[in-house]
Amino acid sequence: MAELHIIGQIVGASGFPHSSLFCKWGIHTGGAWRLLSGLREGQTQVDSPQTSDVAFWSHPIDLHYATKGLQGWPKLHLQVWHQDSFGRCELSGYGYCHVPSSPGHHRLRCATWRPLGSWQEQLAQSFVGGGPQLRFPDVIYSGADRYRLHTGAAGTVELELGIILRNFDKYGVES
């Protein structure tokens, strides 16, 4: 079978509103591909900038799959989420990015977005904080009802990733 051995970080954040930012990932595959190690999903730690607007995670990912296809090829989503000094955390913004098929060293960019809701929703949210959250996450990466949502543009949250493919030349796959 093919191998894909995905190594690297998720390094932070930037041009959220709020500091105190966290990250939950995951990563999602087709059927045809079988987690070998590693972890499917994750939180990095809170990290809480006192001079800049970017949060620094450098929170590592060490994945190695097999796989019989390339369909179904692995996609990371995110959700960067605020904690306030009460501890109550809010979501910040989702994001979703395919891990690149090529070999090598990759520095990805995410862009985030987030539900706006309806306007009192909007309004309430100033006031007592909160706000509108996916019911079905992953709408984050399959596509299907995503255009029908009412959303605003959140950060970007940076990746570095190292691709190693094995096998993939047996099964016609040329990198």
Given for the second form:
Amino acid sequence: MAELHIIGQIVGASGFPHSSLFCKWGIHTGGAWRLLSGLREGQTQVDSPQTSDVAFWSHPIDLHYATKGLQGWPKLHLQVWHQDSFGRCELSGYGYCHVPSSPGHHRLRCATWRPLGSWQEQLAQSFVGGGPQLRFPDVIYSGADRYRLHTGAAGTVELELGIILRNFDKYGVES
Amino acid sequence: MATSNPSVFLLMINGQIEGADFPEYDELYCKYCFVYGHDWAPTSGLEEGISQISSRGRDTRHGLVWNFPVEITFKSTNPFGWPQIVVSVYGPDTFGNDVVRGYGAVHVPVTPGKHVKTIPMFVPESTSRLQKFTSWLMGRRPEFTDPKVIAQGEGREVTRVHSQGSVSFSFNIVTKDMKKLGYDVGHPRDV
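Got the form predicted alone; could you also share the form predicted in complex with the partner chain?
Next comes the full complex, and the chain you just saw is listed first.
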């Protein structure tokens, strides 16, 4: 069985209009992949940066997968949320990126988007907050049914991942 | 001989905590420790350390310099639980008490070679304005009871923090027998 190690962290986020942010993340794989150790999803701390406009989480990711096939290569999906001073949480962006398939150290910048409603909803959102959210979060990393959505750009999430592959070359896989 | 069919691989880290950039604070020292999984064990070197107290130079472009050596070798059977270095920075407040100025953690790089990293530091936030005032007055700021908590992914969703400042490291990584065990970590890096 070939094995994949993902060792790194979700560094932080920038370019969002609010500053008190946290991120819910998860990894989705196909049926051939089995998670041997590590947490496949999590939520970072809430960071309110003092001096810079980048929110830093430094959230560790350490996953060990075994696989029988290449299909369904792991995808990391993210939801960036804003927590205001009253403790209410509001969605700031959705994003996903594939886990890199070549071994070594990678710095990833994942662009995010958020669903836009009608102009009335956008006006209300600028006053009281809230805003449309996805009912089924798997739309974040799948392409089916996306054509129904109208979205706007949000900020960027930065990740640093180290990828270790094992026994891929024994099966003739080049990466 | 053990080298023909190794069962463990070694990870050697030669590095230093170069210094820090905290625009608002001065006279800081740092403590580091390593957090690693169950399959890892240090074979030589120091797992923890405390640096000297350093002030900013007269030329403020330099930031704070510790130049603090970190040398350790680990052995392991499994890359899961790859070591992380956890750094906590402390300094005096206006009343002279030692308070925490930042926590940060980063995984030791997985590819052999030289790496220079700058990690952001954060402090836990007080839950109310009253607590913020009393902690400023008494010199007892909110801090983590065990800094190793920062290296974990669980339980972080309830913490609220402020990020301030950064610490820079340089690492030189050497691994032994990872290839023999079938692990591919990519090409060694030159930075």
